[in-house]
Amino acid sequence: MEIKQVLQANNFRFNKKFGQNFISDTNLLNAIVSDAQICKDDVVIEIGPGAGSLTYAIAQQAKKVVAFEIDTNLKDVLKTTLLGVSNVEVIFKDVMDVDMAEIEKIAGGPYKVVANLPYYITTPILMRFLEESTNMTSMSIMIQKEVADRLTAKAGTKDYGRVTVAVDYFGNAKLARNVSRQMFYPQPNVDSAVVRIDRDKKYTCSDEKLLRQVVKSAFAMRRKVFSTCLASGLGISKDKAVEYITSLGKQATIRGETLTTQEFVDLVEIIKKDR
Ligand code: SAM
């Protein structure tokens, strides 16, 4: 049965607040699974299975799929679309309310994330998995085109931000494909893209918690100079912040968004030595 028919047969009402834009095109669904490079040994965590069309396509290639869905109104729909599919477990919970330790325990080892992400919560989900996961090896996500551009932005550009640094620190991001808004039901106002981010340890930082704090402070107040942001973010004096930034070989007046990931890491090591 077509996804639209399943939704209608179950009297499903779309809930705008959950970013519900579903895909039903089989070629596109299979292409996303292929972009994610899923193979028979893979455990996949899916965020937001919706009507289960992508879940079904992933399950055909993976060992196991664990999907987190916030909307309990999709229970009957998912029962229909995933009928007879034995390697899928759907957990009806807000993925943001589930501890990362719990997610990793459920996955039981290395896992890949594949998701057509809900628009309203894309960045928090991305940040959470990139920063907190220890066993995620890749993340293949359908996101708004403009967010995709942010993931691979260069330092100093308007698209460069906290999420860019988180992606770069985690590994390498690659645009896998652009997807027209016409491929979704209901149709959103924006086009999308599939991006795959592969884990690749390019940087070594002795205090990742402090790194997150420093990067967060750098982008918290874009109009202010970095020394002001850093002082406020770390609760230190402005003079101390200037001292750290100049030790990095930078002018005291630089803005946070001009620093590369490596420079943020170097800055953290300078601060650590002083503590
Ligand atoms: N995967 C489906 C597809 O590709 O057709 C649906 C994708 S739709 C863009 C996003 C889905 O995420 C919706 O089913 C929505 O209910 C669900 N969702 C939204 N917020 C969520 C959250 N915080 N935790 C888990 N699922 C969520």
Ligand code: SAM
The other form holds:
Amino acid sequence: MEIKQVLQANNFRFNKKFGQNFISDTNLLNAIVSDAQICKDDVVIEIGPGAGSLTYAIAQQAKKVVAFEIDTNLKDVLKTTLLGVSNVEVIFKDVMDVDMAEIEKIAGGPYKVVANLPYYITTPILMRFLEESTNMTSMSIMIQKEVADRLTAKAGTKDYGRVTVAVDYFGNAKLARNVSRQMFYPQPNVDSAVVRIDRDKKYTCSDEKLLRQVVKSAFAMRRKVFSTCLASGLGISKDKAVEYITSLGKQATIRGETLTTQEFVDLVEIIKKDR
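Could the form predicted alone be given as well, to go with the form predicted together with S-adenosylmethionine (SAM)?
Nothing else is written out below except the one chain.
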């Protein structure tokens, strides 16, 4: 039965505040599972299973799927979609309200995250798992195309920003595929993309709190030179900010969005030595 028919049969009403747009194309669903590199030994945490079409596809390849769904009105829909599927556990809770320790306990070891995320919750969920999880090995997320462009942007480009650096600090993000808005029901107003992030602790920073401050200052006022932004963000003199930037081997007139993640880390270590 098509997802649209399942929803109609269960008298499901869409809730706009949850940004519900469901995928029904089998080829696309299988492609997303392939992008996530799900295999028979994998435990998968799915965030927002919705009507369960992607959940079903994941379950065909994974050892176990634990799906967190915020909308309890989807209970009957998911019962229909996942009928006869024994390796899926659906938990009707907002994943943001569940302690990370509990999530990790439920997973029981290393796990992969797969999610079809609405715009309003993308960054909070993304950063929570990257910052707090110890057992997550990768995230494969369906998000708005413009957000995907930001997550995978290169330094110095218009899409490069604070979230790009934050994600890159914890892993390697790459665009897996673009997805037309026509592949969803109901059809959203924007196109989407699948981004895969593999955990990779490739940077070492002695003060991650200071790193967040420095990165935040770099993108706070994009039209201004970085020395001005850094001075304002850290509450230091403009001369001191220039000193730090030139110690990095950069011109005093650079803009913050031109620095790579490694250069931000190096800058933090320069500042730390002076404190």
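Residue numbers count along the first chain shown, from 1. Superpose the two forms; the largest set of C-alphas matching within 1.5 Å is the rigid core. Given the structure is predicted, the values throughout are model-derived calculations rather than measurements.
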Quick question: how big is the domain rotation between the two forms, taking the chain as two rigid parts and the angle in degrees? 19
If the core is used for the superposition, what shift in Å does the C-alpha of Lys209 show between the two forms? 5.4
Shift of the Cα of Ala252 between the two forms with the rigid core overlaid, in Å, rounds to 8.6
